[in-house]
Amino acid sequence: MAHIDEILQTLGDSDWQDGQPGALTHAVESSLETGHVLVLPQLRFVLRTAEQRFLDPRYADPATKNISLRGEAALMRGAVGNAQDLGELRAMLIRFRDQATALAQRLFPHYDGHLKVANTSFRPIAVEGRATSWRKDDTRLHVDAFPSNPTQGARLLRIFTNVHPGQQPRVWRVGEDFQDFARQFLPRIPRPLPGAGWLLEALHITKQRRTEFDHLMLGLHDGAKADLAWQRSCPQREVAFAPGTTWVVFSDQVLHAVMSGQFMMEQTFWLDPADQQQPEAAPLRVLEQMTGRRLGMM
């Protein structure tokens, strides 16, 4: 497993597709799948002319913290603006989707034909002053778990790039190994509920079946937002991301913590464990196999 120090993989690719001259790396998932942050300093979106004024937090919905697109379809949520500007904002979501899918594929070959496309998102408000609950509060450090979208153990592969049109950085903090964190707080979580998962899902409060290991991973999120102790001297160190910076990470692995930083593009995928080159390496397996029984469905 990645150690905090050596956290960091810098590749130097300039190019998201392969074939093109700056599409240097191939074939890093066992970085990817050990706990490291891929890091591509050199690797930016280049938003087009007329797409320059969408870096600006009116075209936002003030109740969301992102623009997304989500399913097939690519419908559009959390933007504001007239027929033209919603249009080019979708086409300018659309193309980072797809650029980030070619370099999934090229970085990733042993995950060809198994990645989920799931969730495109543009964020334009700043991280800094954004008023939130402790539990949404992404300046504590935590792996990703969301209490109505169940994931049932497939994991969140995420691709990041800092679009500021300035100097300002995307300022993280990475946290200890999942192993090490899973280890701390995993005692402090009780078994769910019998019956917890399908009546969730019975009433539509979830998305799908809520497993024990969602369970376990929405504990093990809440109980390190929480625990303000921790999060001042557990294991972390700070990372800003310089604007035209892309960076790549399975963040249900990776602890991490958003402290500052505006515009920024973000693609989620989804991947099965069993589709990973280490299997075991996955939270899914590493639950179960600390807490000696099969995490499925509830």
The other form holds:
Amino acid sequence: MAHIDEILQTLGDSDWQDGQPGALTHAVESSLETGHVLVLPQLRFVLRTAEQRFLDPRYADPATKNISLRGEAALMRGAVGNAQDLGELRAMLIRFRDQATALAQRLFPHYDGHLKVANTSFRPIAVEGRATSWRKDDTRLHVDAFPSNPTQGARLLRIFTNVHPGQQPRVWRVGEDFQDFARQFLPRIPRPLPGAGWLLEALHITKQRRTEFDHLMLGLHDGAKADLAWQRSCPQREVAFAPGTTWVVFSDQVLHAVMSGQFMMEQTFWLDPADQQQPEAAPLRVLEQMTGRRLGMM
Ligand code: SIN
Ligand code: FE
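Next up, the form predicted together with succinic acid (SIN) in place of the form predicted on its own?
Time for the whole complex; same chain goes first.
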């Protein structure tokens, strides 16, 4: 597994699309699966001249902080503007989604036909001073797990790119290996209440059934964010992603926190652990190994 000192793997690519001269890297699945962050410092998402006006927090609904595309139909949420603004914003997000998808196909040929395109987001609001509850505070180290959106074990593969027009990096912290992290927090997670998964789904609180895996991932997410002493003292390092940099990570596996920055685009894909090159590295398999049981319906 990736040691924190060598968690970054830097790639020289300068094009998204396979077949182009700057499309250099292929087949780095195992690197991603062992918890590395793939960093492409020369892979810039280029905004069109007319799109540069969107580098302004006023296009984001203050209540949501992200502008996002959902599902196959690419419905846009969280944006404010007139009809022309909204149309052009949506086109920009769709272009990013298409480029990110082309990149994923090239970097991860083993996942071909298995990656499920999930949300696309544009984050025009500065990280600093983004008021939230402790549970939503992404300046605290965490692995991604979302209360309303259980994955039932599917992986969260995310491609990020810093589109800041000036010099401002997006500054993250990254933490220790998933298994070392889980070993500390797993024993503190209470067992789920019987029927909880069914009830949350019946009440439409969750989009699909929350399994015992999802319960444990939320427990790890919350446990990490709630423990301020651990936040300060755990093994970690700061990483600054300059404007024009793209990076790729399994965010359900790699401990991460965002400390500062503004203007980022992000594409999420879901992947069944069975379609990994090394399924045993998936959080589902790691947690099943540690608990000694199948982490399905609860
Ligand atoms: C996160 O996934 O925790 C936030 C990443 C970011 O906004 O840079
Ligand atoms: Fe996160």
